[in-house]
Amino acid sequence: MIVDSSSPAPAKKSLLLSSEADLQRTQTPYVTGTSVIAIKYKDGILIAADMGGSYGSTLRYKNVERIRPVGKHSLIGASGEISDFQEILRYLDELILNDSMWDDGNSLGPKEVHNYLTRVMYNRRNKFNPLWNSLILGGVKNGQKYLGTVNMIGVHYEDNHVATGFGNHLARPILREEWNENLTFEEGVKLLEKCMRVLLYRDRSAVNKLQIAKITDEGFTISQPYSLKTQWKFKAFENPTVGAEGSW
């Protein structure tokens, strides 16, 4: 074979166009966590989440921690794709490290961290490579309580109580009826447990193993996993398709 040395060599395929680059994107969530619920109470913030990780419709993992501390003043809770949540935690570790390197006696509060997360989620959405999570960020700094949420396309807001996933539909109505700003820690925990029990009954991805975290000016505490007492003998549970036309 005669090779024409004057002809240009074929260009190598760009990595950006290769299949390797495509595999780095989360095309669809695989292992996901369900609802997270958070409220303000008298002294700080309470966040509740179960520990289930669903592989599609299979409740594959039952020991997934979805509430984590962020710096000195904040807690984050996440529903959605677990691997994307791990990526977000890496972003936050870098953010907190860079902030601490200034060594100026100041530290990022929950409002600043929440604003950062809204920019990250919206930026990734604009790149058509979203992080498949809904996040709750709560904390206390200098006596000021802060609670906000942001979803996978950057929609965000702050409120006295927030929820993700099915919690938006099943838990928030309970919170609107029963929440008040003077809740004690015990009353707040009881209210969150009521919401989590409703979700356990109605959400197939929920698991009866949860954690509740609190954060105040004095610091944060994340509880050991525990289970709720449940009652499955309600008539509606014994024969749920009675009166439903066309049901099996």
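Small disclaimer: the values here were computed from a predicted structure and weren't measured. Under this definition, the rigid core comprises the largest set of C-alpha atoms superposing within 1.5 Å between the forms. Residue numbers count along the first chain shown, from 1. Compared with the form predicted together with its partner chain:
Core-aligned CA deviation for F234 between these two forms: 2 Å or greater.
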Contents of the next structure:
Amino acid sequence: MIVDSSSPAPAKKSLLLSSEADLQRTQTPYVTGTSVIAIKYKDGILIAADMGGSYGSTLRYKNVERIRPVGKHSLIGASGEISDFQEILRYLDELILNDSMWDDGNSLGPKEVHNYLTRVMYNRRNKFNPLWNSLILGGVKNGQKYLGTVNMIGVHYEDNHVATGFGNHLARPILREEWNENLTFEEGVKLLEKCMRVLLYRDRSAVNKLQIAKITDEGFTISQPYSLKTQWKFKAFENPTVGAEGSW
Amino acid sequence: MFRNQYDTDVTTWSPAGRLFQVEYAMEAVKQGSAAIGLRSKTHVVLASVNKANSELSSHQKKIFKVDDHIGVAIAGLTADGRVLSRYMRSECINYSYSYESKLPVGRLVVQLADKAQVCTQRSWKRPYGVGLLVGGLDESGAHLYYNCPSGNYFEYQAFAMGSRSQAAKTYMERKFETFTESSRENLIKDALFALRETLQGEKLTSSICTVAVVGVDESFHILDKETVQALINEFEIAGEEAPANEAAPQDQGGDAQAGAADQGPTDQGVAPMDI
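The block above covers the form predicted alone; next, return the form predicted together with its partner chain.
And the full complex, kicking off with our chain again.
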């Protein structure tokens, strides 16, 4: 083998110290979804989320479906980095596909999917390369309702009502006061809309275009997008600069 | 069986389309001591004959708990059985870890069968010399499967394997239609009766058998000796002098059939894997 002695050996950067390695690890989110809220009701689970995808402080994308079905028995709602949610949907697609390839009458229920997601999220967190999402997993199997949540650090739990992001601070107190286990579908939707309205007023990354999804033993439906009525004619909002001329 | 030039390794077919090594492995199962299983809608019972080599030694463990909802009884090369039990336990616990729920019995059995099949298609391996009776419960109900060294598996209402198992099969063939609706106690009783058939007149005591149960609200567990002996006494299944006649148990009417003679396998000559 003839070595060309005229060309200098290329300077080799240590991969551990180089920026290439870091680009694979702890990220910052770019396009994000805001709160998702969900409750158990008489016949199953209701999940609500708006259709916004923010790019920092810009409300850039307004047609992002943040609630999706998983297999026959579950729905997933996600907030956080949208591209990571899309990746999670691909993992779930493969999971459900392999499950149905057994072709044996068994199927993964919401509890199993939730636990699988918990393992995925926690493992990524341990590698310092999280999927930047907070997820809600709800569903019904054989009459048993299930509602759980898991986030980017792997914290997971089940409850009768769960929320992500700002929903934790604004929606959950309302749900604690007003949730009961015999809510009808209409009552459940009203309750979720009440929470979504508060979020719309108070969360700067909320957009007024939402979907509410329902899952029962019979199957799931995800509503067409719609808007909430809002009320801005408050005295305090009129002539806001009356006490401070020149301000805006 | 028959020594011939096509039986040296598992990757050689015979001209008749048989893999003799696999069939010989199934012979090993037939040589092991008997193990039986039966199931109802809500319970599965596994039972085995445990003969110690000598008075001084303990007997081999033939029934293993795989998970709270699955157990397995083995016959044949017990070392192979132990290794496969460890594999089954591992699969169950890995599934539980990922999905926080119980591995469906049907899936475990398929994984086992695929593992056995690998050994029938590698020149550097040999088939597992053990038959497995896998009994368990999952969402779809109670199940009993038989996995054989060929990589085949079947679901059964009741099954027996090992030496003199044909006697137990004959008993169970008469009664299997009652098993689905049977109570837990009657199911265990039938298991003990069937096991007794394989002993050919020897006295059935709890020291030479092992019985295990799994049910809807009952984790898989092996019944202790006192319980088994009490059941044997209660059902008066203990012993008979003459192997020819069956003593009439309380609730069976008019069974005049001569007992435990082993019938020659009617399917001799047909490759067992075809069954």
